[in-house]
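The chain that follows stands alone, in the form predicted on its own, written as structure tokens.
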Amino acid sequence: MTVINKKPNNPIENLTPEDVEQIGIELDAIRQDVLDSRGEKDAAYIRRVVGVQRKLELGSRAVLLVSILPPAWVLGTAGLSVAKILENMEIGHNVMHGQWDWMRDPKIHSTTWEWDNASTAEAWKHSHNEVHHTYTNIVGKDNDLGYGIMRVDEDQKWHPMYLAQPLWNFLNACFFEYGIAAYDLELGKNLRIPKEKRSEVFKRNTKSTLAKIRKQASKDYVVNPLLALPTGSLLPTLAANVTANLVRNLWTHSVIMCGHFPEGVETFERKSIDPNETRGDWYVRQMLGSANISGSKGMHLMTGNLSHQIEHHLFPDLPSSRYAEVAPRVKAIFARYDLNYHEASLPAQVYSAWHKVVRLSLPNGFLATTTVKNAPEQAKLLWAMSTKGSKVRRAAQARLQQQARKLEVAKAA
């Protein structure tokens, strides 16, 4: 086993090398079953989603032409927000993963799709598909983990600047598409390099990204508002586009945080990963470094099925609509090898992720650390403390304190 975890309650301590390779074999079999059964039903699904999204966007923009009327503004803004979320999450993200390339449809192909986002498709595919999905949750290699601006693990040295981490995270959520564009460019690293020494690749990518941002901004903040000028709806339409982009950014950020950042999701040190990592090792790292969101079919659709983040990280090139189908089989493997299938409701996962952001902004020990085994329960308890009546809140607080005491005893031992 090449994935080494030295933290308390090591989630892989009971796995033998043979177990790890068997996990890889079983997951490969699940993947092959889906590959062999892809067909017209899957193709019809993605074409239907694309069709609905386009009609919803066009209809919402048409309604916004008379958005000086409050009901029209509310309806158009809500519709445009949903359309942008669908385009980014269930369509753009998954199309650019190559999930639908097998259809050989140039309109829904990873090489031709350009999404409604500040980041270019090519830059995103490199940073996300090639880097993030290869080096998932390896601190210092996977900049998708904390986007290079946050402390994401207790073993990272604490600095006073991390006290502002919750604020950075909130601002990043509000302007998420631009944060992703900066991350795709590795902007922080490249800006530290003297201008004359920056690579031609970075200069070319920066030029493409700025052109993309101008195009997106022109569409949302110039062209569509001007089309509404004859009805006196220029400013309401402009406000609607700003609101829709904000809603899309906040939603996308929340979904991604829930998939990678809740308490109990594992991170890994560079030195703990063998350069000759096996397929089984890679699978186990994806299993430990991802978390799911429970919910309805509608919620899964709006997350781009990233509510099945565990299944997505195991099988990033399978049709997203099939994740719910394979999830029970994946969950059974987790249970068989006594691994934690990290799943909770959206409110609980959001609360847990933000709890971790705040906890790691402080020196170690200021807030109770969570173990892999108690993470889903602690997320629920934290949520109960913030939303329920006083009796339930006191019971949840007592349970959390009990967990903290047990953890301290375990550390001391």
Second form
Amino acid sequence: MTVINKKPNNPIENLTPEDVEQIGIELDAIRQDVLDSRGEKDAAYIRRVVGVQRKLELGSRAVLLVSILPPAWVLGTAGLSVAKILENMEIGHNVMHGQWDWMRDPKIHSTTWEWDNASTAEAWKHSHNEVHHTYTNIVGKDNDLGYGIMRVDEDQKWHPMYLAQPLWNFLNACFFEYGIAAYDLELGKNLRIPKEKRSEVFKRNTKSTLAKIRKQASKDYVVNPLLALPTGSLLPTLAANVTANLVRNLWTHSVIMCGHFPEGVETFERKSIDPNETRGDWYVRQMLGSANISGSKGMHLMTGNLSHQIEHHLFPDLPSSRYAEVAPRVKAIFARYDLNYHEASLPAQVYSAWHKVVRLSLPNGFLATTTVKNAPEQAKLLWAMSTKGSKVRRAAQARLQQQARKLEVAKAA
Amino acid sequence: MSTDTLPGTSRSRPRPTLRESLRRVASAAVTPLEVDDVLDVFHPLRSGAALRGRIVDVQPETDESATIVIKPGRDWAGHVPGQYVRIGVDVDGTRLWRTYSLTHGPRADGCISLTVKAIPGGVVSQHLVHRTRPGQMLQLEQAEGAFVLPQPVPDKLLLVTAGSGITPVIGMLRNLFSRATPAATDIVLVHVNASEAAAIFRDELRALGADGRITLIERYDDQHGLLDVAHPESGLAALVPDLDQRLTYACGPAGLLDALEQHHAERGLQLTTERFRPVVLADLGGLSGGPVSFADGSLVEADGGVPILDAAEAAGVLMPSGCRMGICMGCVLPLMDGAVRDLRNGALTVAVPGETDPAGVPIQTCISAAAGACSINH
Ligand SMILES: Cc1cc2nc3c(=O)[nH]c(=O)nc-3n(C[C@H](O)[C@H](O)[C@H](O)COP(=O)(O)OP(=O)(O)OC[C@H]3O[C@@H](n4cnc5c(N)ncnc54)[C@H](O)[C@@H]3O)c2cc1C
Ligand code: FES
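Structure of the form predicted together with its partner chain, given the form predicted on its own:
Complete assembly follows, chain above in first position.
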């Protein structure tokens, strides 16, 4: 993939400014309809989800008190995993977006919510709500595109260190909550700044994040296991908490990857974005920069309705429970303007996203030109490109791209 | 450092009780939730919880009014008849706070009651009268208010009420006459209503009158015409000849209370009133407001004639509030910079960083409107 304005068949090229404005008007109308009908049923929904989540988490933790018994361990661990996922996705993420602020209930409000995650609500709201949702998929501005450590776009120059990117991505998935915390602190950028020059804000945020991590870790890995000690279930409970956090991390990472990373989701170039971007322009960027996951009601719930990533990005502050209902209307707008409504099943999107991670970890054109037969030569080439300096790399890169283009032309013919 | 300070310091910090220690463990086990969040799922009315109530009964009074009986949480501290309670009601999913007088003395069943008159277009009153059902929860604050009878109760009382203004007074009456030895006070109640059909507690009051416990004077606008308090032939003095010997308590619409205040002041009589709404200057609508910024970064464009409380709530900011009419101080926040106008009298309150109190100038957001850009620490 390439940033959208460098593509040969740029999908927004066919849109006139009037079209873009009209799209904005139509999407605003959908938004207004939801605002007008928002009410008691929505409030009852989120309260029910919060109630179920709390009972599930408490019930699971109670069962884990006797997790020395294998069935109890399985049941408790499964319940805790689901509870943590619900807490992070359908509840935490959406509450912190302010989707339920209209209820004016201080217990379910973006300004008071704290979630079961390493990152503090404060830091997460800044990097997610302000940065990611404003600069969605703008290369260089939206760090969600690879958390600043990955090669997410063909236009980013390839370097041998990117070969490790699938491994990093996997590790990031396993420890995702800490990945998010580091990302929310902009740890990479800040650690490069000499210690005495780091901003007060960074120091303060780091302190509160560390305090939060300490509390979170003591809950999962000390207090709850100790409570299970009397039945001899300390270690099983510890293992259950580790497992539940791992499951939650892998799941949330997969869902997040599916939202913006699958092949075919557009990215944007910083300089191609008009500083006076209109509401319509912004909407179009959100439309093309997100991907949906199709599936059952249960799957939508477990993804916190981020399976409706497109609708979420268009209307980040509407109640998540309404995305499914507006999706057909949104889809119709895509169809009318001949835009690609990116939607596929969970396995397909996860595969696609991982495929892209692997593909971009290799030089451009490498994967496309590799077959079983030429694999040994290709491996040799890669070795040379990784070890022999930038001159060799440049030459080999040019050759690879040329071959890939030829293949494409042949395929098209 | 002397060694004998050490035992001293350890003694000065009392050892946590078992309850406190348990709570500490529990809270470490459920972070980032609070223990209370978890307990709320199971027992929202327990002691230690934020004060709430469960509606146990809704009894229609007239076509447009109803009495709501509420079982308050364990921490309800009781009240004196005549006082009011602030309640938070979820209307169409949104929590709105209003104030209602308590219409009983302390009850044997531990419940409290309010009587609400549905105002045309009234968001909360319409909801409470026509759409609430037993079992629903609402948020409560402790009772407040100074509209209470002095102790001991004086020998002669005059109570003047109009419309839903009967609510604090019925609480007083019910309390006086529910005692084993009913009070020996001589009470005259002038109860003004638009019509007989609209008169809340009409039959109960007539029964009290028939028993000789009170002297009930009913005035209906459709039968008697509007009550002109100061009128020499049909006014208050004509209705209650021994007016000057009585201590007066009055609750009703602004017009009636304003007339009573003037009337009593001219006669040098003492008067205690309860108002349900602030008297707002009529001509403030055209004044320009300004952007109001809050410490959390939210920015609200507020009209010059609208209380900052209403403007901020409508924009999604969580605001503290209470009576919403300038009497309880439940909405007070520090103004750090800028000017606000008191909607009741037009008075300006100004905060200038470096000149006024560094902690901010306290303002009541429910009766203050922005008069230009201002910033509030909240
Ligand atoms: C100390 C105190 C005690 C109170 N006790 C009671 C009580 O016992 N029973 C009771 O029914 N109400 C009582 N009220 C009034 C109550 O708090 C609400 O103001 C009232 O129910 C209207 O709320 P609403 O949401 O229905 O109207 P809103 O939606 O807030 O207002 C709708 C319209 O009605 C107007 N309006 C607001 N209040 C009144 C009013 N009181 N009379 C006429 N028009 C009004 C508004 O200006 C607006 O135009 C009390 C108020 C106070 C301050
Ligand atoms: S809310 Fe009571 S004084 Fe403002």
